[in-house]
Structure formats: structure tokens, C-alpha cells
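Heads up, the chain below is alone and in the form predicted alone; it's given as C-alpha cells.
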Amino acid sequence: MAKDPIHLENRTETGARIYSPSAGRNQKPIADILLDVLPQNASVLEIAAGTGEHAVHMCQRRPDLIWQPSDPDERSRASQNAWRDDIGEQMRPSLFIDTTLPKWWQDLPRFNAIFCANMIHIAPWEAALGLAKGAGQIIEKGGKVCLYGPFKEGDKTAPSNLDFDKSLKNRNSDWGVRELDSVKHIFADQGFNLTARVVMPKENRILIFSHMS
């Protein structure tokens, strides 16, 4: 996964805190879905947590959660830690995690859930493969993987997502909107079943995978 910032929007900063327009728009609708899925006192690992605004919003709405943000990008981790000042120990200090690295999970504890938003389409496919493999190692039985972003869905794919896919590939040939069936397959290989597919604004989806093995 690239270690330089790869966000696709204009962001503002106050000190170390970075503000994402897209996070500001979608953090509430995403949380409305996920917070009904996560059990009480869940420990959650967020992969590619970006600015940290999703983590703060989730923690503010669910004080029982323990939230572990992460990112391969140093400035993003600094932003997450700056936002953490509003939350305290409920939100853990950010970790360097790059899911393209072998055995990235080996020093981590077990978690009840992984949340990952808008990562697998702006990273090589190896990042998605590594995410699925690591989830199989660190998610408790019955735990969840929650993905948010655009997906291709065969003939039902939104034209805007096809256009987005082309623009991503023009920017980096390793990027692209991923096929839903391919994502389901790599998680099934690690013992996860797709148990929910939620239609979200701007032709995004939330996919909920449950660890059955």
C-alpha cells in the first residue's frame, strides 16, 4: 500500500487534525448502520482510518466501544492521534498497519470487528487480499468485517461507479472499483460469509461479513 497520502479530495487542517469533506458527509449514515451491528463492549480495528473522524464519531456515539485506528500514512496517524484528544483511552493510539505486508497481524490482539472504509479501491488488490487473510487470523468467531465503499455488481453496477473505476485506473493501474463477487470470494476463503449488503448514498455499499469458522 502506498505510504504517501492518496485521498481523492481537498482537505483542510488545524494543527495535526485533518478534516475530510467525505468523512463529514458520510460518518453519520455509516455509523447508523454499523453501531447496530457491533456488540456491546466490542473491540474494533479500523484499517486505513484516514483522518480519524470516523473513529471519533463512532466512539462519541458508543462509549462502550474500544476503537483501534491504524494507517500506513504518518500524517494520517498524527491526525488520528490529534482527534483522540477528544476521546481519551476509548480510542487507542494509532498503529502503522499496511495490509500488503506479510503477517501484518502477527503482533495484534484479537478483535470483535474490523472496519475499513474507502481503501480497497485506492490500493492494489494485494491490500484487499491481505485484509481478508489478516481478518481470518484476528477476528473472534462470530465477529464482523465491515467494508464501506463502491463495488461493481455485474449488470447492476451504477454507471457512476464504472466511470469512477476508469478514472482510478487512469491514475494508478493497480487501483479500481472491485467486483463484489471477488470480494465475497476472498473473505469466504478465510471463513467469512456476507450477511448484509446495505445500499448507501452516492452508490456506495456497506458489506457486513461474519466469521463463521
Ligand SMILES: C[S@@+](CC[C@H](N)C(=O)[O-])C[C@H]1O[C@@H](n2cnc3c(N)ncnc32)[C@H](O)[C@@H]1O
Second form
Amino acid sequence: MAKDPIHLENRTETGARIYSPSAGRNQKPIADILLDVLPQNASVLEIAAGTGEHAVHMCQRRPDLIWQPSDPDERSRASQNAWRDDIGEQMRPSLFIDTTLPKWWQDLPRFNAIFCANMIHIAPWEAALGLAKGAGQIIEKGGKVCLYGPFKEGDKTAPSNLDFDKSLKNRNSDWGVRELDSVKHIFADQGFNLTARVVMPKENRILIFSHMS
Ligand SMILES: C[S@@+](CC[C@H](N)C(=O)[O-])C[C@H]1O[C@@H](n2cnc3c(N)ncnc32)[C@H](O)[C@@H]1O
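With the form predicted alone done, generate the form predicted together with the named molecule in the same format.
Okay, now the whole complex, with that chain kicking things off.
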């Protein structure tokens, strides 16, 4: 059986480096929000880091950060490591992390923040549940989880996101644009409050969760 795609766009490549048109477009607006939230010298775990372009952009703008990218996909990890040549030690070698795996966090150190863009709608709901559970284990008190992507917001959901939800479900019935309220609840169960919701271009959102316990 064919493997599900891990992205829904036309990417280009130079050697191991992969270029994502969407990451190219949204890396600056995302960083403008996220970098304001991260304290000096924060260590950040990026889940589903994809091509690695967000990681590079964040590191270039904030040389004080320690950035740990990850992805379950081998080619994505190779791309992250190839992009890392532009950055060096500040960006750590990519890790295999699949948030549907039990205790995926168990050998990891603690982090000040997790960043995860465009993953929980292109993965089964278990990936979001696992992400929240792991975040509860490895994020320090006061630390943050930053999610970027489309969300359903009850009867205020953007029509484009309802269409996107349908097209995702046609590809894979386990995928779908997630209800913001459900996401809020699974993070609340792990001790996180939703402390910011930022409206982004093309009806995307940034959700910032803060660890209270
Ligand atoms: C659409 S891409 C987003 C990549 C990048 N975050 C971005 O926004 O450009 C989705 C990524 O999620 C990763 N992914 C899918 N299921 C996952 C899981 N269970 N745990 C962690 N990452 C996962 C895929 O390998 C892929 O790199």
C-alpha cells in the first residue's frame, strides 16, 4: 500500500536540502510571534520540523537559542541536518521523534519550549494526544508549547478550513483540521493553559500554551 504523503505541496531539492514553499512564506510571520515569547537562551524542541527551514530561520534570528529539530521521516531529518551546515552547534542534529509512539519523550532532556507547525492535522489524532502528553513531561514549569496551523473554531470556522478538512479526510480518514477546543482540552489535561491565540495569514493560527504545574 502506498505510504501517505507527509506534506501537500510541490517541494524542490538541492542535494539533501529540501525547500518548502509554505515554510518559505510563513517562517518570518511565525518567528515574529514565537521569538517574542521565547526567553533568552531557551532550549526549543521542534516536533515535525520538516525541511528544517523554520529551525534555520529561528536560529539565524536568535543566536542565543538552542534548537533541537526532529521528525519521524528520514528524508526530512537529512534535510534538517543539511540546512544545519549554515548554523552549526546552536542547531542540534535532528532526532527521530514520532509522537504516536509510547513514551517518545523518555530519553530526552527537559526543554523550555516545544514548537510544532502543520503536523496535527496531517497525522492521526493520537499524534496530537502524544504531543500533549510528552509536552507535559519535558516542558519546564512556565515553559511554552507553540502550535501553528489551521484549526476549527466551532461555528466561526473559516470556510477554507472546512474545505481543507474535507480534502484531508478524503486522503486519509484519520487526518483532519482539529477543533481548537479539543486541542485546548488535551493540553489542559497535561497542565497547560492556552495563553495566546494569534490570527495568522490564510486562516492559520498560532496557539501558545503555558505550563502551569
Ligand atoms: C506538512 S509537514 C510540516 C513540516 C514543517 N513543520 C512545516 O510546517 O514546514 C508535516 C510533518 O509532520 C511530520 N509528522 C507526521 N506524523 C508525525 C508524528 N506522529 N510525530 C511527529 N511528526 C510527524 C511529517 O513527517 C512531516 O515532516
